[in-house]
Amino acid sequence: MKDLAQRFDENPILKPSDLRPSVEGLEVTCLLNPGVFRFQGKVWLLVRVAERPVQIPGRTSFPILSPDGRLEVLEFDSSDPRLDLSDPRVISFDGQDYLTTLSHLRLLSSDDGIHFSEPADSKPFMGSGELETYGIEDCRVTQIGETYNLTYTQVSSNGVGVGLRTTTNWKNFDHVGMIFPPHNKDCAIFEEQIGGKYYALHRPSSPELGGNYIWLAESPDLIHWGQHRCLAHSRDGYWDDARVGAGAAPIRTAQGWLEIYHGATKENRYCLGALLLDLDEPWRVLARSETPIMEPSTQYELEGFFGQVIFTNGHLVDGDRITMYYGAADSVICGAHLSISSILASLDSNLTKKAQGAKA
């Protein structure tokens, strides 16, 4: 069955060649998974930009940040038997894991939601401190009142956790710090309180016992989180049998909170599906996609730095229409429109047991 997305004719709307490197001597390798928001009458993307040094034949090099923010480049002989290059995203050397690229975030704006550019006075959002020495990734932007809450992945040798920064004007920022410790990512905060509490989706990982599942947490202040509940497991034999994770903030509908999430197979094929959560008790899953609402099908989704990938953590909602921005093949930024009513119609409300993962 054809998926539900109407892709932009202009896709991909952003490519690595469209942005300058943040530091001389590096090259932009990938653009990935932007956060999305409106501000001052424009559409804004907070794009993850992955960089690395220009590669020299026979050598493998990659950047990291020191805790005080200085860029360091590590370089190895590619033939060294202690070096594992089997995954284009991760390098293992003598038992220590590193990322092949260093990610930061960039702001780009648009008047029409299709053609984006980086303001001349814009500065990159770089990692800082010992918890971000391998970079920062995949920011989700949730606006509550006048405050924009930025939840993003903090990466270092200490592990992968969720950081929070806040702003009201996109010039001054409060670096709150890590709100979910390792191993955790894919954190999307609901855009309104429910019963006087804040809620967020997150994705702790426990591959030895358990798996990569979507969880729900609640908070009185967006900083201290508890009352954790597991919402959705990966499902054997399905398109999301290896891992699942939240996309952007859930969308309020008359039927419930609609969450577009990503799921991956054991072969690392990433698609998008939907969860429907109860409006008043969001830990209750009402329905879940049996088949993807969007899956890799175009050349720019099938081939790239890491192919067969569609990944989103940002969208805009106008009535029934979702304008979704997504990373394709871990390489380029694309856009698509989806209909809320069409997604809801694709869900089978009688699948509550399967929606909860059947605990199998």
Second form
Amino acid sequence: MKDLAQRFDENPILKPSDLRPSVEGLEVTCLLNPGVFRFQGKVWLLVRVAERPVQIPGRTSFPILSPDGRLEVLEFDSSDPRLDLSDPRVISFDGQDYLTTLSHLRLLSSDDGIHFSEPADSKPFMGSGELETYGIEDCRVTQIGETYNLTYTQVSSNGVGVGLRTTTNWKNFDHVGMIFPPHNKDCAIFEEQIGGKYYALHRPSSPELGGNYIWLAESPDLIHWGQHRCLAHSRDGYWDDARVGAGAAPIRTAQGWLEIYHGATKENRYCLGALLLDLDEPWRVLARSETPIMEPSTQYELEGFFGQVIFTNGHLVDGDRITMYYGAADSVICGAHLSISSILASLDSNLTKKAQGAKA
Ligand code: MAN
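Now show me the form predicted together with alpha-D-mannopyranose (MAN); what you just gave was the form predicted alone.
Time for the whole complex; same chain goes first.
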């Protein structure tokens, strides 16, 4: 099937050199996976900014935060046999895992949705407390009424979980805390209640028995989540055979909730596909992409800090048109337009069993 995305001619729209480091001594290494929302007539991106010290040959260094917010730099001899640098995103030293970069979130705004800049008075969102010492990542922004709900990945030596912060004015924030404990990420809250309950997609991992699957949870208050149900497995022999995870909030269509999700192969090739969920019973998967709706193909998607990656967790919807923002090759921010009706037409709805990932 052909790729359905119309990429912006201006791509990449943001690259690391466009932003200042958050503190002197660090470099902005990558820009990734923005949350997206409208506020006060502008389009806003909540971009993940990954930083580390400028690397000195023969040394490997990376920052972490102390629970009280101080920046510390850990440094190792790159030839130390206890060091495993096989994945550019993760460092393993003597059995202890770290990230090679420390991520925070930064707000950028735009009048046209293409040219973004950082308002002079805006402050970076840093990790805080003992659950965010390795940073915060990949924030989904779901507006419900006046409140913007920010669900993001909290990383620390305690594990990887989902945090919630809320705001109505983007100046004052309520740090609600961790809503899905480790190991969990890729949490997208629905923009409206269904049958009086809030719903969220999330992605726990159970590597020994099970896998990296998309789940659905419900809540009376956006804080306490239960009634967990597994919606979509990774699928052997498919483009999403190793892991799947939700993108941004599902889009309400006449046919059902349309969710754009990422799927990765065992070789870490990240593509996008879609799930269609029943409007009233969102735990019922009606259809799923047999083949990707968007796959890495341009030079900026194929090559970078971690190549062959398209990862989205933010979009805007105007009628049939989705303006989607995404991280390419874990390096730069890009945009693309997609048509809801074309995605729906591409889904195979005779696949309910396979859609849920049931083994044939
Ligand atoms: C994980 C996440 C994302 C990242 C992809 C690809 O799913 O950490 O932030 O973009 O991997 O590296």
